[in-house]
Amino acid sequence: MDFKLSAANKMIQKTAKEFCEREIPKIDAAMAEAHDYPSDLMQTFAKARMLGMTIPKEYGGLGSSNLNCVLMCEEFGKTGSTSFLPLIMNISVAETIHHYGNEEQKKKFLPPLCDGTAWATTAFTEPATGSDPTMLQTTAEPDGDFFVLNGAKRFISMANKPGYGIFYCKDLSCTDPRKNCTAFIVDKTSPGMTFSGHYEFMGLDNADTCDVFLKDVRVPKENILGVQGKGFNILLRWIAGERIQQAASMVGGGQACLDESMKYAKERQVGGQPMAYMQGFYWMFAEMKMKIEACRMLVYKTVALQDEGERFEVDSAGLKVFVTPMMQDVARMALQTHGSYGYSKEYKVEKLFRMAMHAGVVASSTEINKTIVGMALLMS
């Protein structure tokens, strides 16, 4: 299998790298001051032609590939910034609506997600569940041409930003508890929606993640996404794509960890020579390098399945199982290379280390993905 990047792929890398070098420091500074994303962040991404990457041009997208999206995620991952999370949320939600939506839904909801006027959200997790659709407590009750939504969602990114979210609810019109999860496209400015304050995390600095409370929120029936009662299938495919993007950003973070470590070790003098030439350190660099390359190739292999229209859910779960601990170990070695300085916020590896820790629990836990891969093997 040939993983050689084309000239167009390399141009995407170069453009994303230049954007990150030019814009991310300013965006991160604004986020640190406001403890939130800049209000014009989506417009910034839209002007850089980063939104709607996989959406056909007829709906306002770029008509590009998931591979190019992954290459972009890798460059953003090198920054350690949380600012790329709304970007990939918009891209992934738009792709999900394009995959499952009808023509009317595509024409209505895709252009705002591609031009930066809408912020996307996915809302499944609740206080009592993050993985099991049979445990959903948020209900959707039919009422004429509408469904009325009531309940609470937890850890929802960009929930209080204007735009659209895909909300997963227990559909009271479906009697089979195994097939009563319905996905709805919900306008987040709908009456009856309120939000908690932002959660503060170990990493994901200044990210907008909060709880959503729905009180008699009315959603038209035409906003049902896909087949009624089979919303969990939509969620599984969406989160499989998100795992690929997350793994790509982790690879980028791992590469930054190696780059920062080698730079520090070449500058730090020990016994009259650069620390980098002490055997223990260059052995560590070799190990970091091989782990990064192995993870990168697995990401490219998996996204190739997605671009080819093949099933990629299980392979994506495998990415979580393999890439997450590998890149977390790379981040740990980077911190160790810096010694006490690695624990200081003056050095970038401190931020990269904290960012790496989120991948084990965000976008489904590592343990859940082991279950997905293991069960798939037994059923094959």
The other form holds:
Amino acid sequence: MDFKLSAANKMIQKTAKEFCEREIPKIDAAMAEAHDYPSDLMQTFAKARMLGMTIPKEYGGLGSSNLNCVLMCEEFGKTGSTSFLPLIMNISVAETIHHYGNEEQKKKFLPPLCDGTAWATTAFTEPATGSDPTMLQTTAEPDGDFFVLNGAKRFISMANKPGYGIFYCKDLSCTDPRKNCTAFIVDKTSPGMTFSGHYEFMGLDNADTCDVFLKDVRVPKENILGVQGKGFNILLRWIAGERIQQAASMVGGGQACLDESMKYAKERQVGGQPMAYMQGFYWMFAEMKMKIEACRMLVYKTVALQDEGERFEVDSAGLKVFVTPMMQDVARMALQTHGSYGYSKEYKVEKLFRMAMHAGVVASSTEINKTIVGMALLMS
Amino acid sequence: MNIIVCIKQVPNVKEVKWDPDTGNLIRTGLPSIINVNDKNALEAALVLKEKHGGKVTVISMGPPQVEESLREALGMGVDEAVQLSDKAFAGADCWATSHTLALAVKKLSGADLVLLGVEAMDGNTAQVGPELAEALGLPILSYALSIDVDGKAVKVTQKLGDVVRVLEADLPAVITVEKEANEPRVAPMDCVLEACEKDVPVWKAETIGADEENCGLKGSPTRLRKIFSPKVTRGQVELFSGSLDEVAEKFVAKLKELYYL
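Follow the form predicted alone with the form predicted together with its partner chain, if you could.
Below is the entire complex, every chain and molecule, led by the chain shown above.
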């Protein structure tokens, strides 16, 4: 068992850190002004060749590992910025199309997701359901060489940005109501698609998430991803990958909480000496460090399963359950270390604290993830 | 156009810690980086290559760990890298360093341009560039803010304190690059991954035909007596009174008295 990162892994980590230090402040400033992602954001990621990390070179990717992708996420997580969420989405959607798609789909959809000309989206959640495929109300009705999509999708990230989304619909051509969820690759500029305004989320500053309304949206039959009626399996695998990436960014966020706290505590004087050298802070920092390190190791172990081609859906659910309280505890301790400053928007830990609250609900809630782990235990 | 860039791996001074008792630099666990000015030289070389074509080769003298910095340069888009690592090179001063680098440049059959950063952030002598030019018998264009190549000549905008002037020389030439010259690119991830796979040859003293008497500590005329951090002493506070003009006059007079002006 080797716990060391390779020289290549370390270089990816170092380069991602450099990118974050250089580019993220500019992107965040542009987002604050536009209240949205900059229109050239994907081009920025494409120029840095961060898209398509795991996609083979023949489709425009880098042919690298999920571990390298996770190391990038960890560095992005340290920034407290939401600007990398479209990057994660493009990488994970491209990986899903590569895993389930046929050759024509790979050739058509992967290059634009890797070169930054397309923004990716995943659309499952609806006003009436977030996790139950039998409750889907968005329908897909066959019509010659097309399917016609009607319905509404909720909380969809980057939905109104040009590109491709994987939309999960109730397939009316499937007779078994338990197996009628089909995944479609949808061009988001298709006629019949309209969008609500952005949702304002507590910790996702200026991120673009909205509702999508589909009115007679025509999607070619050849855009069915994977096996018809088995879309939910595709969703489960996609979200399992997203859980690892989100967990990695939380480890980065936790590390940033610790780094910011130690920096502050070394500067802040109490009783003629830096506050950091009071025993209460030793203990708090030690606790933060141990929690972060345990989560980091679990992230690396889980992504190793993914890279080795093993099943990782259950492990990633357990990972997310384990990492979420770490991020929230560490963020709370960071805020506490900073006193009232930590509650101020001028300090980074305030943003990290708000983001930490997102940890428990993104990429399946803690309760759903526990259910996945518990069911797997009892069924094994 | 063939360009050779000489880089140095240095401790990241942003993270330098000093032992408060001895005043010495704590080197343990200190991360190493490419010298900041040298990264500007790399960027300048890559921009010239994009404009004029050709090849960029990077060389660095130092212990085995300089390989990491050479691979970082490869990740930025440099074509080839050569590592100069030999016990005989250890402890080199500016003269011995430039002598060794010159031999490596000659071993590479020279270049149209040899670029370096103005100075290394751990030594701040700014001597290696000019001494390398001397060793190669080439013109030196130092403190470059911009570099333009036109045919067989190179034009450089030079920054000398408050003075900015334009220098021109025939190729080949040696140029030292200022920090303000450009913003070094962040290496694209595909190049980073490719850089990890590339071959980085290690040249020793015998590879470049170096006489060990002229390399490293043996070949260094400089002898360092002592390194110390200046003691910070508390000065006296003097307050000036009067109108704004009077206070300004008194303040300027004081600065002159203390030879600050």
